[in-house]
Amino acid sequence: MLKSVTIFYETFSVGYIHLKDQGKLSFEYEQKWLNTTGNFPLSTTLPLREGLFPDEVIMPWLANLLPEEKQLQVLSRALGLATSDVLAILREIGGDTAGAISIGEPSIRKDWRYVPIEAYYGKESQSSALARHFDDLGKRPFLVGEDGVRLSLAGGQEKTALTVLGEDGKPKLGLPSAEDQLAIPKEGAPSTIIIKPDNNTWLPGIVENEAYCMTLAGLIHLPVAECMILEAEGRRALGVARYDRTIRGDGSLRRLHQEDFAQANGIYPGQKYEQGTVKGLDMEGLLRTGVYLPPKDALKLHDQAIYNILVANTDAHAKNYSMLFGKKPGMAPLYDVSSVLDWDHVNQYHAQKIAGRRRKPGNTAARHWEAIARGSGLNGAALRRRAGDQIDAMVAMRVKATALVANQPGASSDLVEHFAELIEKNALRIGGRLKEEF
């Protein structure tokens, strides 16, 4: 039976989770963490300081942590744990999680290892040995009871964390050239990028789709995780570059730390969604965790809210949004983005309620975006011009965008440039609202 469980960022412990009796959890800091220069708070619900946090406070962010859904219940057999035992989960794949700390065991850089994924499942190529290790993760999500495997992500989608190792066989930040490695990392060694197969089954066309809608976003100028489309012997996957990544100047990586906005307020991954009896975050509160950001940075969550709007990203919810911690929070670039608008049968109404109401893409007009910004203390008239402006770009770059796409290898330019077509017809709809009368 556990009964104290520690979190650490490296070798530094930074406190303890403890179980009580009744089951239930507390967390407190060690104090050689709270004097340490340069030390961070796990969450803005956490902040740094002595005393006991309690139950209700330290389960919600722990719980963001894990993944979700079918992948936890997999997940969850494999190890032989309830999906509620979250404590437990953690403490046997919480070593690569996202952010910066690992739970229950400390990451020794001297001890990391990568293994090439050609290698581990004895391929020639790597599009043959990723297309191998995509078949084992609907098996054992994250290659969960290898020896040396420690990884963790959330959300329900099934993916991956790999590390790119460049032509020296050093690890390296960015998307992968040719001449590199993919390989899974070992012994707390940290991954630099995360793989997302393809769902012909339920999300026709999800990785052009999703690269699609990222690539526009990087040419209209939102900071956004860079990503690119990789084969694996007829399938695709999305490659997305790890952005809670650094290089020291000893060429080691170095973990950074963030949490998401579902973590942010202290609500369950259950809560992401605004819809039916579940009480989660609407938009506006969404956009009042800004109240943690420095204004520019605050200005960037808003961007990125009204980017998911215009591309009709109905599955942007609370864990969609994510902060990175410095000497201040910071908002961390935009990432998961889809539109939903060619796949009918997925739920087709935004993540969070709008002006107090559940909306479909293209039904927001004038009125919605000044509720939006009275809710969350903003200026109407900024929002809806800083609306349009995004949605100008968007129509400038639509072309740029969907030839760089569509010229990825593997990648179908006929989904592509219809994705490209009802997004861009969903932001001119908008677009057309904007200055209505309210």
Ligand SMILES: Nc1ncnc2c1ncn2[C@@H]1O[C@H](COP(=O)(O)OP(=O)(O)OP(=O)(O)O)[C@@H](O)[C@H]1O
The other form holds:
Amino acid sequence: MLKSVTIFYETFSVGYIHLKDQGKLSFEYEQKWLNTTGNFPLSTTLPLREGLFPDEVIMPWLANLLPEEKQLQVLSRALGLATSDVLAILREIGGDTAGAISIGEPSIRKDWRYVPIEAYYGKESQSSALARHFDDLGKRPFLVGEDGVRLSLAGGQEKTALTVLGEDGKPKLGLPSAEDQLAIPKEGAPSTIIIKPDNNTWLPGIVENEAYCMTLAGLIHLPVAECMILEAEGRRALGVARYDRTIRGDGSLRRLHQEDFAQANGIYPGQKYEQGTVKGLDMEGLLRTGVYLPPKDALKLHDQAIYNILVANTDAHAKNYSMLFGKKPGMAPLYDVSSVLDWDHVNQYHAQKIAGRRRKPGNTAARHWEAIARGSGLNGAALRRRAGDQIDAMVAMRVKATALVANQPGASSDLVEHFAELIEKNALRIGGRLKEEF
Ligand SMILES: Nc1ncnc2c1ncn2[C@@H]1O[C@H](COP(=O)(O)OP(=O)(O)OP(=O)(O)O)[C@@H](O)[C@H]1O
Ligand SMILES: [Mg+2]
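Can I have the other form now, the form predicted in complex with the named molecule, not the form predicted on its own?
Let us now look at the entire complex, which starts with that chain.
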């Protein structure tokens, strides 16, 4: 029976999760961690202080580290654990998670190993090894059960976390070039890239769609995770460089801590959409999370929320915004952005309610921006001005963004142009209503 599980940052004990009767958890920081220079809190909900944090605080935070929906079901079945047994699942797979921490075992640099996927699957090319890897993910998400592999990331989509190795065989940051290799991180090693395969049944064109949204965001100067399209024997995937990894002077990787906005607001993954009777985070609440950020970073948050409305990313729920913890918290770059406009079968209402009601992004008018601003303590005119500036920049950069994405190997240029057209129309429709009387 588990009594206590340690949370580590590399080899440092950060704190302990205690299991009490009836499965209730509590958390406390290790005293040495509280006294260490360069320490960081795990969450805005877990400020650095002595004493116990109760189940209501630690449980949602932990649950948000796990994958969701089918991914969680398959994974927990493979482990022989209940989907609700969050701590036991994380003890098995929580070695490399979103952010800097490892659960249950320290991450010891000299033990880290990387196995190139070609060698792992006995394939000659990255493309065929990736295709095999994607087949594998359906059966065992994050290679659960593989010796030395302990990976977990949130989200409902199938995905993998790998490490890019340069020509010298050493891990490197950023996207892979043709000479680089993709490798499975083992024995506590950090991953550096997240790869999200296509999903032709449910979300046709997701790879081009997301690549376009992210590339356009970068061109209009929103900080965004770097991405590229990868081919895997006829399948496609989006490779996204991890922004929560950096490199030390000696060339070894270092994890940076992050938490998503569901964690920062103490809500469960199941509350990520404000729908039905579920109370999650409305748009105003989402923007109020900016109180944890320095003013410059709060503006980045506002820009991300605006952009998600303009491209009609109805899936921009609380787990698709994150903050990074350096000396002070800062806004993480934009990630997981796609437009719902081509997918009639997918929920067309924005993840957050705006002024108490579910709304479609394309119907956002001046009075809605004003309501968002009022509810989150912002200046309505300034928010609308920022939205207007983004729309102008999006129109100016459409051709460049389309070309950058369409020219990537494996991309369908027809699809990219189609998404670009839908997104621009949505943004211009919103732009036309920015100055309405309200
Ligand atoms: N570039 C990145 N760097 C670091 N962490 C990332 C990056 N992209 C995503 N993440 C983390 O991984 C999680 C899952 O990624 P992502 O949101 O792209 O997946 P998803 O399955 O599409 O999610 P959803 O369920 O929202 O559709 C994110 O919530 C975030 O914590
Ligand atoms: Mg997501």
